[in-house]
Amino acid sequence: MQPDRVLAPFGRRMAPITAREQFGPYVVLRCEDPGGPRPQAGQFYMLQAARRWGGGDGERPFLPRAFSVLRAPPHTDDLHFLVEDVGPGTRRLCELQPRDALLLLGPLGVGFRRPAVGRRAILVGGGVGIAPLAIWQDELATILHDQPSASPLALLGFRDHDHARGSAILSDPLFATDDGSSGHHGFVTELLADQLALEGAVEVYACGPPGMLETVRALCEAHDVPAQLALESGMACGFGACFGCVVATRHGYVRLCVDGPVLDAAELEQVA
């Protein structure tokens, strides 16, 4: 049985940029989707630039990108996109402007899921992996609105200073870096770790590179805490033609694009 989620539209939209701010070496795209409907914490979209994106030469990139949503904000039709440049594909995102225009495809996956009554929500992310805590904060505020005490916590993880300027996209997180520039002297999942110590009733939902996520589902694990983890893979289809973002679970293999990306930690014996 598949789990709710918000169904994409068949074929790809063109959706303008209205807006593009700049975080340290991270890029927000705000562009406009009024063909689209409005996608759940977690899910993702497969984005291009509307030109000059692969042919002529050899030139990449040759696929679409996957990106998970970092906002939608209620009553209007913007999405919004945290893109770092670390290769052709996100390069050339990086480089799009007001009056540019993505080509996308979505929302795709399966989201975060509430947390049990009684559970307060921690997010853990790191680098670009904050991009899904985003939208999950803004969702679970609403949500919870008349519950102050459950309000979620975010705990942040980057490479470094600049890099930590990331934390500004979340509201009133606790972040660490790497090399101690900003914040806490080292990696996130200490941060997590101290919080499993101090919290009663909590529920984790974190995203962000694998040997991350996979502390945070050992921690969860020994702490016999829930956690919710938005896996990040290359993706080529975004809709589970191809095969290639193929994972392990305890349960056999899925396809992270239609079966995730938000799998349980539970499920998983580690993440790879």
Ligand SMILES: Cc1cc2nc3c(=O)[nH]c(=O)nc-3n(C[C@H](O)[C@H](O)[C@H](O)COP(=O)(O)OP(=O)(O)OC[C@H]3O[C@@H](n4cnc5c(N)ncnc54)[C@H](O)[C@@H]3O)c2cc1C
Given for the second form:
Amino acid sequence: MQPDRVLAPFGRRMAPITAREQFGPYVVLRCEDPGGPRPQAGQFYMLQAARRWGGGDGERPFLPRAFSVLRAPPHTDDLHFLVEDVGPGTRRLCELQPRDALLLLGPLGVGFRRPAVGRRAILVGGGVGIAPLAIWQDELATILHDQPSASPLALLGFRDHDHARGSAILSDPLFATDDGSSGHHGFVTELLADQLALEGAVEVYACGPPGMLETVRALCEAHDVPAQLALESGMACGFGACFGCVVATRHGYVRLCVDGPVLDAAELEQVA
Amino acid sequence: MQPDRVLAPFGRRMAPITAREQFGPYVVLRCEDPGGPRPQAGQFYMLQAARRWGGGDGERPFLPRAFSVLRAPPHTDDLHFLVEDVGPGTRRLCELQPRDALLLLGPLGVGFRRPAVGRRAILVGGGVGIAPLAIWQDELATILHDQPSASPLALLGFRDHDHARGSAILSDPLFATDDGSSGHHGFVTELLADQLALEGAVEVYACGPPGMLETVRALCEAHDVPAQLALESGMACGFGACFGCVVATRHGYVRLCVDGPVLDAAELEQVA
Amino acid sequence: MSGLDFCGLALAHRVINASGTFDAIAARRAFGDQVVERFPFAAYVTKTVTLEPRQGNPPPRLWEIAGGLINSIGLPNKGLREFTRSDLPQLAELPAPLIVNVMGSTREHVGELVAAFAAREDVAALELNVSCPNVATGLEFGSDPAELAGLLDHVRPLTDKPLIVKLTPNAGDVAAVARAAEAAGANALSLINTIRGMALAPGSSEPWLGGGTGGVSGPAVRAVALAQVHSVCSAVGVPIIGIGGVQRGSDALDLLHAGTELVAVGTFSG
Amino acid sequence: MSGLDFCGLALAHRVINASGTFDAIAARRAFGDQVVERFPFAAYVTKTVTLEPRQGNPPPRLWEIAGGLINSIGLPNKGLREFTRSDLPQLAELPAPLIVNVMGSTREHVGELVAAFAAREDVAALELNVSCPNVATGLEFGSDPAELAGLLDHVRPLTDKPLIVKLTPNAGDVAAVARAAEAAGANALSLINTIRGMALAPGSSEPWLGGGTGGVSGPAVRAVALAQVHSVCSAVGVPIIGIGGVQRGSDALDLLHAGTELVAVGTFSG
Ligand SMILES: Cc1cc2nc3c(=O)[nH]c(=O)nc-3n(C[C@H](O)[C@H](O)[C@H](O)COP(=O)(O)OP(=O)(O)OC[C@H]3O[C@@H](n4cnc5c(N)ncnc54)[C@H](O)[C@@H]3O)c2cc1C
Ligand SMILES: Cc1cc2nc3c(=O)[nH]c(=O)nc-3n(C[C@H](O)[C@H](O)[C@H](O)COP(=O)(O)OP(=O)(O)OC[C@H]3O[C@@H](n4cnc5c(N)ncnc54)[C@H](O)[C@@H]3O)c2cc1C
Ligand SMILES: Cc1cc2nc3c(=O)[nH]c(=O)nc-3n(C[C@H](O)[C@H](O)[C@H](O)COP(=O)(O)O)c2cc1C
Ligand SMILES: Cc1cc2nc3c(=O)[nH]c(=O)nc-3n(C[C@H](O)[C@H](O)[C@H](O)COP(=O)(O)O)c2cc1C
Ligand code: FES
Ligand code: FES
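Requested next: the structure of the form predicted in complex with the ligand (the form predicted on its own having been shown above).
Up next: the whole complex, starting with the chain shown before.
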């Protein structure tokens, strides 16, 4: 008998938190992951607090939670994550301070693919869904450093003024708030619609709540513009083992954790 | 439908922690309980952390935990408790800091009764079992302020030097350590045996691990000396509702939370 | 606040206690008359009463698990006679209808208990705890539809008071047992009772609990309770009392949404 | 480290995976060849394979509870043919004997699956997932001793490989089902599978899970698993694989102390 065989998944490791910053209701956690592979934009990690995971509302959380990588600065071991407190798991993560640690597994899943030649990237983020767009904006800047004219446009939407503080996380975004308390008064998808009316050779990268993504999908379909959507779904394992995270596509259910989280909008009948 | 009828027991209340002190491995928590009745020596409270109760080892604790009142200084609303980290519940309590809060229920149970006239009190404590003896020493000092000669003798036993720091919690104790690293080398019950050989008109008050209490019981029986033992048992409700905390006596099972925790040694065949 | 009618009992709201976890007499002794003055439950369900007194199981009787506990209390109680003499008058002072929970290991025993309480005006209804093996057949009354029908055929004629049958979750097909109880004249059903569970003493192969196995309760059983309650609500027409892991208002609402008339709070009220 | 013999399989130690929670192919894709080089399990149990491909249940498929989860995955799989063609060769590369878990809703379906894998050298043993209703009788194979005996009578002659029957915990008397399986020729038993459970979408009376109800697993079921494992270990002579809520070494030891030969890790390995 080898009790130590009762193991967590391969590659789960401890990552000390090095910094914590607050942007309105959003918390940015920075941690160090010296052993781990470097992530690509759109990939995610399964995170949990190394201590006291559990004991929150309804005695939860139990499972680790999925988080897009917000930034992974080159030539460092750093990983940044953006967390909004929406339940017991995110609450616990938002409490963490430097000297606490994360248990993390990743990078996981398939991230964003480069825009087709000649198409400008438009990044559309809603709420905490701005996270994967930050690292994508960084990566695109590197990829496109010789074509400044092709530099991507970032359109962000937030509930209100306080949430809109999150807009500081990306470079030069245009943003909207639902209540008009700052930026454009309305939905970020209105900004996208305006932009699609002006400019056809674009490729859209979007992440946010399902309703927003469905609007993005429909708009891009109507304008015949390719779109890559980073979706969400409840996950247990994060690496394809449990089939818990499926979403319906035109070709049946796919596991979002291995076939996504970024899916081609064209794959989806609609975002549910 | 009145969801707010789904209530915790009567009288459970929040008590802010005002101070935390460490004596070797023991933590003394002080809290304020302005609304509550003042406790008697030997009574106990059911305690839990107001936040994050759960999520420890094995996803526990779930139930509140029983703690003797260590001190309840007169003319204050203060309650002191002594906690040793032996599992997920006590670990969580030991972590608490001023500005955190306890949820408490109490005072509960039946405490110590005064010694019969002409008998000197001997207090015998083992480990964290010294807790109820501290308040009892305080109370006896008040009761007996006009008979300094009858002032109680406190005999304490600890595992080792580090634990023996807890001896500072009582006044003028004699103490022993199992490993001889400080005080008498051996068990506190050896100190008691010596004392019983010297002095017959005594009444013994003891609290500690079961083995120690059984030795105290047998010694007192042999010397025909009355003894009051503060026992322990796993509890769920603390007020007589669940019948979970029973211990076997000569008259069948009794609920330790309402018929104890202090029982006459004569009631017990043996301490199990 | 408008009341409601549950099998003829006028109740102020939909939350009652579950048997054996809230002792109103002990609570009054510990917390005083506020227990009566601000009584939280719309009806009071007693701990199980048996014909003869019972000591209950040897300690330890409790083992804590993630979000719950296992108990092997073993139904200690004073027995019918002493309960009626000493407890019933005190419980009659509560400002809520009294439901007496009874159990026996033969039809005749249960019949005696039912007949005795049928004669008492201070008892509003009876709850049959059928999580006990029939000493004659060895089958648990509550896990076999035919056993349960036989029991109810015997006791139903003995009282006009509402009979609530408390179902055990340790059955292959709880809905089938529920249908049998309804057909045999139960006025209402309550579920779940505790789920059979076990713990070993740390590092040993000996059971921790004095009773060997015990019953699991608390938030840990909530999802299982909800599934069973939901399936029973769809299977029968009589009103249901939903029990299992209720801790927050939303847990109680879930059981009501699943179709119960009342909700009972067990472990969390203790 | 000395190995052990389990129904003729030479195993390096006593811990294996539970069906459906650790996909070795997915793990290798995500984490690379270390999965094979440092394979943690003494045998590898596949996710349930059915005759025809299955899409599984509509999402959402997961609901988290205190110390566990409810899943309504619904056994998505490629079906016998595609599994044999594409997965089996990859699984044969694992440094541990392969146990294929199969399920069907008629005796004949299960028989076809058993016969197909009986012919494969790369398959060391079969595990029958009998938590499925017999489409002919409507009874769950695994909750009724006679149903299960009938199934085994049909499939036992089809293979010499060890047959492990994975029992469902949703039975009134699991020990009786276990005895029937042993008498009908099962070489080993595994338990528990998930316990039926349910959750409602917050604030609604609609089930959260796409499948309506689901199965509860994880530490939340540990105490119930241990009670069932303990009772089955005392009831039969064949070796038992203990499953349910194993998270720490002490949980595995508890199951071994209760009398199992092996321990399987489910939810926690996912
Ligand atoms: C690929 C991916 C990337 C993500 N990236 C980010 C990110 O960068 N930043 C970020 O803040 N979030 C991100 N999320 C979302 C994040 O994972 C969730 O917000 C988090 O899991 C919520 O956990 P919680 O315990 O705080 O809240 P929960 O209580 O789990 O609630 C979250 C939602 O889950 C559902 N839910 C409620 N109760 C339960 C239950 N008991 N069981 C199952 N579901 C329940 C409800 O729909 C609820 O709104 C990402 C998700 C995915 C899949
Ligand atoms: C009247 C009374 C007064 C007390 N006064 C004090 C005091 O002043 N100071 C103090 O420090 N302690 C006191 N105690 C003891 C204290 O209540 C326990 O130490 C505490 O409950 C332990 O909880 P835990 O979660 O830390 O440890 P647990 O893990 O609960 O372990 C404590 C003991 O419980 C048993 N146990 C282990 N696992 C479980 C389980 N899953 N379920 C049930 N039992 C288990 C074992 O015997 C273990 O040694 C008192 C107890 C009583 C009854
Ligand atoms: C300590 C304890 C004692 C119990 N005693 C009884 C009893 O005497 N009779 C009975 O029918 N049910 C008894 N039960 C079961 C409860 O009434 C209830 O059905 C079960 O605990 C599930 O509800 P919960 O999760 O809210 O606790 C007892 C439960 C506990 C925890
Ligand atoms: C996501 C998930 C998928 C499962 N799929 C299967 C399956 O395909 N076949 C099967 O026999 N059991 C399946 N099970 C049950 C597990 O094998 C195991 O019996 C159960 O989860 C209890 O163990 P645990 O508490 O360690 O998870 C599944 C369990 C989970 C959580
Ligand atoms: S989360 Fe397990 S398969 Fe995707
Ligand atoms: S702890 Fe419940 S009766 Fe004593």
